[in-house]
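Next up is one chain by itself, shown in C-alpha cells, the form predicted on its own.
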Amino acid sequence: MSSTSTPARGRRRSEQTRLAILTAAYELTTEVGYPDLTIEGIAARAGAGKQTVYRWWPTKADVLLEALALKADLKVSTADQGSFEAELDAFLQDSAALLAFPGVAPVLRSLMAEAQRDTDFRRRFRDGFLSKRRAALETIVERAAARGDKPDRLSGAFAADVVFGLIWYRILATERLLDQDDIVGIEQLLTGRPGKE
C-alpha cells in the first residue's frame, strides 16, 4: 500500500512544480517583460532549482510557450454544443476573453518575435501552440461537417486562417483586441448568416 502511494506523491509534486514554474514564467513576463525574463528568475519565483527548469525546457521561451498553451487549452472551449454557430461563437468569445486577459497579448507578441530570431524555437512554437490552436478550431468545423450543419465550401483551414489571421494582425500590427463587433463579423463571414449580437 505504501509503495503505491509513494510514486503518486512524487508525480503530484512534479506536476505541482511544473505548474509553479509555468505560473512563475507567465507572471514574471507580465511584470518585467520578456527581455528581462530569466531561467534563474523563473526558478526562484517557483521555488524550484534552475536545473529542474532546464531539464524540462530548453529555453525561457519554451517555458512561456507551455504556460500560454496550457492557458489556451483551459480557457478556449471546443466542446460539442449542438450546432456550428454555437460552437464557433463560444470559441470566439473565449478567444477574445483570453486575449484580453492581462499579459496574454504581450506574451504572444514576445513569443512570435522569438520565433523570428530562433528557427528551432519557431518550429516548437508552430507545433506546440499555433498548430494546436488551429486544430482546435478545425475540430469544430469537422464536427459541423459530420453533424451536417457546416456551411458549404467552408474548410477548417480557411476558418482558421480568417480567425487567427485577424488575431495575429491585431496583436502584431495594431494592438487592438477582438471586440463583439469583430466576433459578429467573423460569424457572419464563416456561417453565411447574421452573427449573434
The other form holds:
2 protein chains.
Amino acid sequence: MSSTSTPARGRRRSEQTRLAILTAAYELTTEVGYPDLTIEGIAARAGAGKQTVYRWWPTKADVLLEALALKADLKVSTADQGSFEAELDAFLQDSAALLAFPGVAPVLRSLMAEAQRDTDFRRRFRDGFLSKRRAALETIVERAAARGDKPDRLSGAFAADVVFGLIWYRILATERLLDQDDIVGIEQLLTGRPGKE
Amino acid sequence: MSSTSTPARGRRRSEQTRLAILTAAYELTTEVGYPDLTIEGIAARAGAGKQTVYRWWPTKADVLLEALALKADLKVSTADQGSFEAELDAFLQDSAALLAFPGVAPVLRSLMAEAQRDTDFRRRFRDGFLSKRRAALETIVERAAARGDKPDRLSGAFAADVVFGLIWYRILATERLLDQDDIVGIEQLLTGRPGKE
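Mind giving me the form predicted in complex with another copy of the chain, seeing as the form predicted on its own was just shown?
Entire complex below, previous chain first.
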C-alpha cells in the first residue's frame, strides 16, 4: 500500500496496523483455537488487508509468536528491585500470571508443536520468542552478578534452562501451570535459601 | 490369530511378537523418521501381520511410546547405590546416554508434538511414558527419604518437574542434549551441595 502521508505519519500508521494485527491474532486464537485460526480471519479482525499480514509474517504461527513475545515483554518485569530474590520473584509471579491468562498456555502449546513439525519455524520461534524470554531472565542474573548477590555457581543460561524447562514441561506434559509452591520451590532451588514458605 | 499351542507357549510367542514389533518400530523410525513411519512398515519389519499391531496399539505413536518406555526402563538405573547423590548421578548419566542414542531425541520430539495435536494421545503419552519416567526418579527420592539423605524440602514430584523439565526443554527448544556440566548443575541444584566439579 503506497502512502501519500509524510514518512513519520506513515511509520505511525504502519505501527498501529502492526499492533492491531498482533492483537487480533491473539484474541482470535483464544476464541477459535489455533487450528481454526487463519490469516484471513486475523486480517479481517484487524481491519487490514490479507497482503498486509503476509508482508510482515510468513505464517499464522509467526504472527502469534510475535504477539506473545510482545505480551511477555509488557507483562513480565525485569526491573531493578534491589535484590536478586525480589527480581526473580517478580519475574516468576508475572510469568505465572501471564500463563494463567485465558488462551496463553494453549497458544504456547500449539506454537511448540508447530516448531517440532517445521524446522524453519523452530528457528524463528527460538530466535523470536524463546531466546528473548531467556535473555529477560539472564538480565536479572547479570544484574545480581554486578550487584554482588548472585548465588554462587548460578549462571544465567542454567537458570533459564531450569525456569523455562519447568514452565514448558508443565504446559506440554502435565497441563498444570505454576502455582505459589512451584515459585517458592524454584526460588529455593536457584537462590539456595529457604525462600518465602 | 487363534493358536493351537498350549496357553504357556502361546503367551511366550505373543510376547516375542510384541517385542519384535516394538524393536521394529524403534529401528524403523530412526531410519525413515516419524513422518514416514507406518504401521504396515512396522508389521513387515517385525514379520507380523498389520492386524496384530492394531490389536495392541491404536496408532504408530502408541507403538513408539511403548518402545521408548521399555528402552528407558532397561537403560536408566534406579538401583540402590547407597546414597541419593550416587543414584541421582546414575539416573542422570543413564538418561543423558539414552538421549544421545541415535534417533531417541527426534522420536521424543515427534511424540510430544503428537501429544499437543491429539489430546487422547496426550493422556496415553502421559500415563504410558511421562508418568513412568517420573515414577522412576521418585523412587530414588523416596529411597533417600527412607535412608535419611534426602535434601531438605526436596519432593520427588518437584525433582521430577525440574529434571524432566530441563530434559524436555532441551529436546524441544534448544536441541542441545544434556552434557556433564548440566548433570553437575542439576546435582548441585537438587542436593544443595557442590557436586562433582
